[in-house]
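Okay, so here's just one chain, in structure tokens, the form predicted alone.
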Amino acid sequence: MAIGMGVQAYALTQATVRALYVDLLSQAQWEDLIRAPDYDGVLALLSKTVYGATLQVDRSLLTPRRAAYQIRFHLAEVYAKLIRVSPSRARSVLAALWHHYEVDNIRVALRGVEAGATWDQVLHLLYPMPRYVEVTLAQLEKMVRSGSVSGAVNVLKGTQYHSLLDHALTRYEEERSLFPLEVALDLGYRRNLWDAVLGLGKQDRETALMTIGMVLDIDNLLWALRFRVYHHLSEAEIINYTLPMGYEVRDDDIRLVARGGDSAQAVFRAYPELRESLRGALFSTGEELGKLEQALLRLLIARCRRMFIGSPFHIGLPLAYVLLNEYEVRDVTLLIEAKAARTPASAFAPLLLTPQA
């Protein structure tokens, strides 16, 4: 993409992102939230931030679950705004990334069916997605009320998700586990996102891969490790349940993990900057995998912040911003739940990703 074309195409996008960026929580705000005495104290502080508008709900109804649901409306507004002001190919990638939450909502609905949950029990576990969706809230409700997993899948006829799930229904019936359905959703979503990125022009594709490529790599690497450590899947199964492509994590790395090889070799080849902080880790226990996930996500967040240095006229800027916003919402949700449970700061603060200290 020529520089002039990039400026012209992304002028409105970068101006919108810059305006939104100042609303991310500051370090001082994070410190106040962490020190808040209780859940009510957190709500009072959040009411003075960009999340305040989403929390205008009767206090008697504002349970921690409801508060976590409400703050997600801000993320929905951010996506809708940036999809609207971005050039067409960038819009397709942002929309594809946004569908991650649609996949999560379908997963929650299927789990609700499996558990025999009511629609009221499921509703506030969902991500609010008022725009740029294939599966509406009414369809999700119909899935939950269908009474069976096969009935829920049939509700999705006419969407991209139906064929993914329909092909996995046989294994679900055999195993009576949602695992094959959820894997089919995850892999289908990530293949579509990868294809959307590859459809970009050269400069946009390169900057998109620096963020979205890393998102997909992290998921793929952690999937392979978890399938091996937690589920003890065979090499063939792990390869079948992971992506065959990547940005910095290669297919050879996934195959090394799948066959029970040196996982540290695969991790540190892709991310040598983690070698010192994770020295000695074999990535063979839940604790080690938790530390690896934290380190990878912090590396991703640092990469997103670096996108705001240099020329802003490319897709990397809006992608970096939505990811920063997503992880901020994740951290605010964690903090809300921790304060409601009266968890000491020493236990939850180290788990927060987005505060700078």
Second form
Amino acid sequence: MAIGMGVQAYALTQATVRALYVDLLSQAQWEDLIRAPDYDGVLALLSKTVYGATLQVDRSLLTPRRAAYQIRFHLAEVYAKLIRVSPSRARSVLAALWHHYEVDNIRVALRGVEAGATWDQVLHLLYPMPRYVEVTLAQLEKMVRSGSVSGAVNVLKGTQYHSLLDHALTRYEEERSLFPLEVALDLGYRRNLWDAVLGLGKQDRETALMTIGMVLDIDNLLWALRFRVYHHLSEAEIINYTLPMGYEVRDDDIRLVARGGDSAQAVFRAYPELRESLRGALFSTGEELGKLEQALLRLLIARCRRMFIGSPFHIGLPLAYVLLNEYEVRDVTLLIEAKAARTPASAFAPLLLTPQA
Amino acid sequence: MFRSQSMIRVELVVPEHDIVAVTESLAESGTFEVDARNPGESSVSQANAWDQQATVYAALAQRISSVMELLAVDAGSPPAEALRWIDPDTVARDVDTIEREVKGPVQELQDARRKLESLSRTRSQVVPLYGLGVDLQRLRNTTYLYVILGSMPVDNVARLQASLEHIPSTLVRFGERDGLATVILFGMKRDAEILMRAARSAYLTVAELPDEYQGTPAEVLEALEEGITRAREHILSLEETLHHLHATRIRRLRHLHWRVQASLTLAQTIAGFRKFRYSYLLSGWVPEPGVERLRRSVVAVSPETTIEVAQPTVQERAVAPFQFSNPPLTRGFQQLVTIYGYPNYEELDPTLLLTLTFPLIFGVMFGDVGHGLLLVALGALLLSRRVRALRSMAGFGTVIVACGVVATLFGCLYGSLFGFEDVIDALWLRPLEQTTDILLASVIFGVGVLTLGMGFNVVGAALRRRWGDVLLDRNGLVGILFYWSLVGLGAGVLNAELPMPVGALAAVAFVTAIVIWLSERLKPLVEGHGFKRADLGMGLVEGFFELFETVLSLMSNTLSYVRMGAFAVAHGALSLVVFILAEMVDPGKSIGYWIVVALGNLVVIGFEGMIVGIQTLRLEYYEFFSKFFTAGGRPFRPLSLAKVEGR
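Same protein, different form: I have the form predicted alone, so give me the form predicted in complex with the partner chain.
Expanding to the full complex; the earlier chain stays at the top.
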């Protein structure tokens, strides 16, 4: 019965995802891109891919920063298409996931205000979000033009982000640092995403947790480790700056990291499959944390690819597809910046997540 | 009426010292569209000081708009007199003065509001502690205990408790308001730093009690109430000051706003002109009747300016703007055309045809005397602009009136009044009873409209002297012949009386089909360019599929008009449903019956009227326009210094 309902609800979604799947860059295309002689070569190759349409901009304007901005339009289209064709509950989860970029845009706008940047300087650092947004481009512009952080927060009145930031404003005023605002934004957003997932039916919830749950776990674990390694925060602070919920990473793991316990124990308990590749790591240096992040994201990408095996009539398929796209866009951006800076392939290729996954 | 206002290409060579006056004069005339395309080679780089001027004006505009926002002044309508360039230094001095006047009270007001907010927040933090008979100040000054009183997001309370698991402490939660909980955190003095860091990381905002607010929560609350009253009074007096400033500065601000906006547009426009050593070259489009007036006004401000006027070349005509020349009554229909697209400069304007066919198609589908008259009344209301909320739709008033009039006429023909079929006699037929007749009549009407569209295409092609299209296009003369022969064959199948034998019709259809098949090859021959031989094989295959598509589209376009009859039937049927419902509600036909009938009629008018409107638009756009209208043009946009946001 449940399967039958799933087929009915997700028939259009899975057909759309299947049709879009071929747009992902193939291994051969990645190899060509990595081998491209320079930035122009990358643009020429990308113009023959699904990103070609978004790069239809006068070449003189297509700086690496602009190119990175343009290719993000593709992700916006992917999200818009899948949100449109998904059943209503899945739609709210996809939209909540999509709002991750809205959070990033708010963060960029706040940093722009703090740095006294102009709107033109900020615009192309934003994620293009033409649809399914709570904070419009006009509001972001108003935030930047407001000239003060409290004014910028005020612009967000009526959105879910206002109360999150408003509660943190006192600390901003005292410390003159965006850190408390950004942490409040991150925590609040992820709580909402978690709640959206919990609002799904049983089967969808379990499937969604396999991807979104892992995304939240990775963030939570890395936050805890970074707060300890880089910021030297106290146990109580780390706990307050992390999420109380998780899928594979438990609150006990976070508390273990927070009180300065054996971080490796927490990491390998949650992800035993990393025990071999990261053997001996203590996760107490920036380099080790970088490696851990790479390994976790590769694990997530592999899990997303596995979603395409077996029954496709569930929320896991669109979620896996948008995540694969997100990491592909991240990799293309990295490639563009590396080629523009004439970085040798040996230096940046190992950092790409999607080609080797 | 069917063509664009004739456009003339105008080029002006303006001495540098007159460029502002000439540009102002061009804008004032309202008849000059700047041609943004490169007008030719020049000896001097285009980069000039006007770009910098534009930047200066943009910054001034931003400052003015900020002050206007602070004083809640809107831009108002553009002034009646012609807008002129204004010296930026004069503006800067004025803006400096107004900013000085405004910013002080505004800053003070913001501070006062912040203070009020802070007092209110403190009050809401203290309210839950009202019954506590303890001096809050003393609570803070204990020897061994460390106490934090404040509020924090409800979502963070449990996390804070968890984070202090290993620290001797107690978190007491009192009340909750707007997602914030009032809490008191008790701990040991020696753990003060840990407790404070934990509290801050959980976004606990410590209640700051100024010195004057001492005592028990009840006493503090009383003092807070007094403080809040004082803060409110202060805010009121500052608001009055700002209100006074608003009243005295509004005219000046609006004046500056429009003049600076005009100067900004002027600077941006001049920056786009081709610059020579001592002169500028301007080129653009002017509607023919306005050329002389433009010449006179330019010469009046700059006698040294040279003006060259020329009819556009063939290439230029392809990019010339289109300006409608329709009577005012057709403006609503013109808007419907522009929603589809603007005619190309050389193309025929379909507005008048739409004005005739749109109400007709609508009326056939929505024939009812009562509903039609209500639509007339609604259209008249829109035209009168009496209802503020409907003013933006005033342009469609004529469309609705025309649709209402024709719907009323068809109501007489169908004998229908507010759905009652037995009050007036049908002058023609009753759609519900003579369904086949109305459907057949719709198809015949469709054949007529489509033929009209194809005929319009023939006339348009003839005016452009494209004789190949006139004769051989699938929407040209051969196309019309082909279509009518198909219509004749269709009528023959239905045993209709035909003016010629079926065999002859089939022969005409066959021959014209062959011509359409080969039309892309034959058109150059007709136009004197010889037979097109290149890619003959592929061309023939493509031609065959185009012929196939032509047959399919002619059939589907024609059958699309069946919906006219179908909606006429549906209109009657819906009214019938209303009466059935009314009788179910009140079989005695008293007040309940009439309420249902009235509500039902409103639903029919609103709901079905909208659907019929959409269907009419569909028939016009997809069936009718596709026969002759490419909509590849662009509107004539004269230079204006009074740019209104959102227009």
